[in-house]
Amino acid sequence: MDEIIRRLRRFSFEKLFRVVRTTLNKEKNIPGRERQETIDNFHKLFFQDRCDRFKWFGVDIIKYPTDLITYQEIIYETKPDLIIECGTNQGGSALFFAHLFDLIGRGEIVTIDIYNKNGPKHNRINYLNGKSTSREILEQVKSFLGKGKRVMVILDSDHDKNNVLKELKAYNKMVSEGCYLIVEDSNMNGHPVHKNFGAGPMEAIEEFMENNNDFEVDKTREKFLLTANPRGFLKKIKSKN
């Protein structure tokens, strides 16, 4: 009987200890306003120190590491056959996507830039030289669209609002249902960085979403808190007939 009592006491003590330890280690919930201010301040520091500049397999890539992880999740989950990228720069992101496609065993990239640059060579990457919204480029892009192909689009060229809005109108119909149209660098013009940039991607997103019911802003893709694309992960929820 004494042994049973000792065990019960020990069990109760251990249970109490676990409860106390859990309570002490539990972080307090940060109020919404304070939480957002903290995120924005770190975002500004991250941007100021150019922490979005690094290399992928030796090629310059200008992306937040958190966004690259998000891209990996999106590509694995939605399995696009084609990624259309407006804005090549040095080609680091195109190479990143190509390597992901290598792992999946499917997919190709069409990347467009107004400047003729020598990007990294990879059999899944197709380079187009010209303005993303020009008739010539759009016709070339359409030649990559095939029946049954799942298509994802990334807008990362000229970040002026008018250009981004033109791209949104030109490319949104190419996106497959369940796939994403991603507007890069909507953090500009004070959202929260580059406050004097002027109307840019965020303002283009807001105007586009006012008149388009085919997409929804997927805030779950901002779960890592730091993203260059706030409200920029647009998921196609239905296709127009």
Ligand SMILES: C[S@@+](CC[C@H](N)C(=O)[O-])C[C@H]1O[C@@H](n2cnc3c(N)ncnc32)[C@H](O)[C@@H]1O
Given for the second form:
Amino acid sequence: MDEIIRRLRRFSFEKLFRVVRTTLNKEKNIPGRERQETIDNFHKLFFQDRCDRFKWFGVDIIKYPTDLITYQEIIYETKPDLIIECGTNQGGSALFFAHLFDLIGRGEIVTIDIYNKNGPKHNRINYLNGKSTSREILEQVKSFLGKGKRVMVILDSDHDKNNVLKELKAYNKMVSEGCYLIVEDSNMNGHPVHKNFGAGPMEAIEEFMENNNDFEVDKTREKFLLTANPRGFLKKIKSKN
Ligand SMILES: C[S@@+](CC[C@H](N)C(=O)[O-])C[C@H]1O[C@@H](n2cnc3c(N)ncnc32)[C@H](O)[C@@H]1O
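Switching from the form predicted on its own: structure of the form predicted together with this ligand?
Starting with the chain above, the whole complex follows.
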């Protein structure tokens, strides 16, 4: 009797082990469609629970944690001298970039917002108040550009397609070869969140890329699977300046 029980136990343990091993192996190779569904479902949950709202050194920052690591990689690799950011909000992202520049030992930020908000004070951050595509603001931004300066641009203001397209047209020439033009929140309008937003950053990117040979969509920057900026990491590959 004892022998039978021992055998039965051994058998079920081995079977269980086999089932677990098969399941784990399956997880390693989730097929394409199921994989994308899993990513999108998590993305929707993350967005719905406002997990993109948290603080950087006590200041509100509206970025996904995965994207912050991507920003860190891009900034460390490309070492821009200047980051132009359209859309300051509370200044959390500007402060994040300033802290990275502190660690690198160079670089400054120009951040623009239509509303005058009291962002955190930091000697690398310059605040401009006005509409990102207005003549006055563009004049002020140009005064920060200098010969040989490596420039990166982030578009994170009004996410309506028309505004993003205007910003793309106004700012793309300022980006240096090898540096990035990042279009934020292309996940809106059902890509995969905020289904009823209407044409937004993703649609602006599509139209911009149809008529532009200076940039490529760098999908490698989406390696963490969760990004607010699908197809939004645009790398300047050659400069016609
Ligand atoms: C998404 S928030 C910016 C988030 C911030 N970059 C961060 O990561 O924490 C967008 C900001 O853009 C500003 N904004 C909206 N339309 C604008 C425009 N046309 N020009 C400049 N700023 C604008 C809003 O006032 C708002 O503070």
